[in-house]
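Shown here is one chain on its own, the form predicted on its own, set out as structure tokens.
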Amino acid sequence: MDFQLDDIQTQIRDMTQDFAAKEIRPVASALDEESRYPEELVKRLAELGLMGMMVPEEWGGTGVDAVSYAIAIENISWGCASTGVIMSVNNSLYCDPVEKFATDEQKKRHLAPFASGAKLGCFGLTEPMSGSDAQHMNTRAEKKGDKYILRGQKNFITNGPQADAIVVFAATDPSKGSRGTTAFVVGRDAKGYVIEPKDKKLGIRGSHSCTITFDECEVSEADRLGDEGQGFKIAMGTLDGGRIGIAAQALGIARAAYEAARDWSLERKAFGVPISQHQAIQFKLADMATQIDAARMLTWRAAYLKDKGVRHSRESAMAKLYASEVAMRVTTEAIQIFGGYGYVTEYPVERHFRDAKICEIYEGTSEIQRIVIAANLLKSGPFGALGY
């Protein structure tokens, strides 16, 4: 790939950095505090067309290509995580899986609202007792006439509180297993859909979760998403573009940690001079600029090969998982340079911190990637399993 940006995500970079640094910036820290949903900056974050990034125009999106999308989503998590995995989920698990799999009538319903901003989406495949393993899911839809009675709950729904509509995954064949699973696209104002209140979290407070329950809940067969059965595949495919997003996110999150460690170890004074003088600290800003630079290049291929039209299963992954330790350890040492200051929430570093670790576990765990990752390594051909 080439590494030299074009116009167009050149653009895509600098506006979002631009709106990040400006109008996203100074909220973030209130935002976290308070756990309060950013409704301005998604309102503006429609406005500027980064709801439904990869979607075609015709169908309300702004049709650019997905390295451009991992830029901006880099750049808006730089400036409030809650906001940027709120863009994320609306793109990737909401528009993403509609584009694909529905048909040009439940694109005008569906889709061409939530990407152009004007409605919000979310995605409901965790569950209570199956979240890594989606391929066992209690949550069940009884066909009865043209209409699919739906029960059960799913957990931990980013967006859930605000979204309009769910792209939800529910057993129609449980024998069948995995093969037996279809989804819906269900509308919050559907008979049975219950949101249960919203989970309080550790970290990106501004993003809310909840659980959605389906009592008896009535989903017309006109609102399927694909063929009775292929969910499964919808959601496995679904996940390997969200997971470039969250590595996304974990690069603009650990980028935001580095930053604050930088500046304040050129400000801080330890033993007579600043402390990036000190070579404990600049070993510490080395290993994280670099593991960040690592990291965006992972992230960068994945999308790259999804604008390709080409499987990238084991390179999302890859990207999911590194950019997400990355995260993890950054704001770590971001914390360490800044000693005790760092500890309180009056510095920047301890909610990179608390925001950096859901990416570790939401959209597949670390250890669910590495075990996409080995099995795509050992099916794999001598050079398929070094990537090129």
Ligand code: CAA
The other form holds:
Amino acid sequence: MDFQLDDIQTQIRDMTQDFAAKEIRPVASALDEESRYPEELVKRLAELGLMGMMVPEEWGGTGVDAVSYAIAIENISWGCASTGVIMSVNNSLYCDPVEKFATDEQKKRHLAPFASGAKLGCFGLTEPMSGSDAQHMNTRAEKKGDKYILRGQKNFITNGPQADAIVVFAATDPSKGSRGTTAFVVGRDAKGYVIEPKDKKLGIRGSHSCTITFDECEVSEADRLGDEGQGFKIAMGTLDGGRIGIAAQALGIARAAYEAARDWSLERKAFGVPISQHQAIQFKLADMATQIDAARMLTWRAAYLKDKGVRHSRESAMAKLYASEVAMRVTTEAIQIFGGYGYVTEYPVERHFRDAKICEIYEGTSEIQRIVIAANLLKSGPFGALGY
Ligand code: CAA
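Swap state to the form predicted together with the named molecule from the form predicted on its own:
Zooming out: every chain and molecule, the one shown earlier first.
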């Protein structure tokens, strides 16, 4: 078994770690405090080829593998979790389904400018009355000639306020359940596309989300993604990939908190010695580092399977479930190690703690990940796609 990164993965690791340390980390606290969208950093992500990492070069992307992508998201999120999720949504939730399901004509308009980072994408599945139960959506798309009329609302749309286009899901035939859902790519200039005010959030405050209202919104048939009725499977397959991005984001947050706590423990003295010499602190650091490593292995395994083109629903769900719960545990322990200093905004660990929580919620709550894992275990047996 080879645990060594290859040359490209190593280059991506070093480049993104350096970029995150020099350009992202110094502004992360201000972005959070001011709830400011990192426009300049998003431009830099584009220049560095990080906005469409897995999209082939002919379509404006960088054409690297999903393991490289997971490494990059971890490092960018280590610098700033908000910047990490802006990048993850464009890569995983927008570019990925467009690359898989669009025609070449559609890719010219809806993929190339987004994969290069000239434009930004978002993903509309969640609705005010259907989050976890994604199948039972209220948004409708009614066919009229060569157009569809979309009516409904999608909420908590990450990148919504800035995005140039959305991959959105609507019921074309509600009587068919999940087989009556269809995907569309809709530009922000479309008539009846309304961007509502941005949400006020606990964490990842530099990444903006909002509700998008489709008010008799006209969408050309030429902007339908895939076939009528294929939408739910497009959404689920997309989330299998997206969950790798969120697992990697959680890893970046956890690692930032763990490193801060380790450094603090070497400096801070109690009972005459640095607190790192107390076994109570050593045990915490050992548990934090072990869990982060285990979460990374699960994340890279899911990414490896994605690269092999093998269905990886179970492995992505395991990675996302475990990594996001590790991020909550590690950031909680980091605050404990900092003591009172961990609770004030002068130090970064309270931000890491607030940023970690969303990883247990978006792209499927931890409860939904357990449902996906259990459904796969019961259907296919205890072993995953790799036979163990
Ligand atoms: N890939 C392909 N097809 C899939 C699939 C997958 N991973 N998962 C399910 N399907 C197919 C099934 O095979 C089934 O197909 P048939 O009709 O041919 O049998 C069909 O889809 C319906 O599947 P289920 O019966 O399993 O569907 P369900 O209604 O029981 O729902 C669920 C399953 C796992 C609970 C799903 O609703 C789910 O994942 N919910 C969570 C939604 C979610 O993650 N939302 C996140 C929004 S995006 C976001 O958060 C963005 C952000 O801000 C960053």
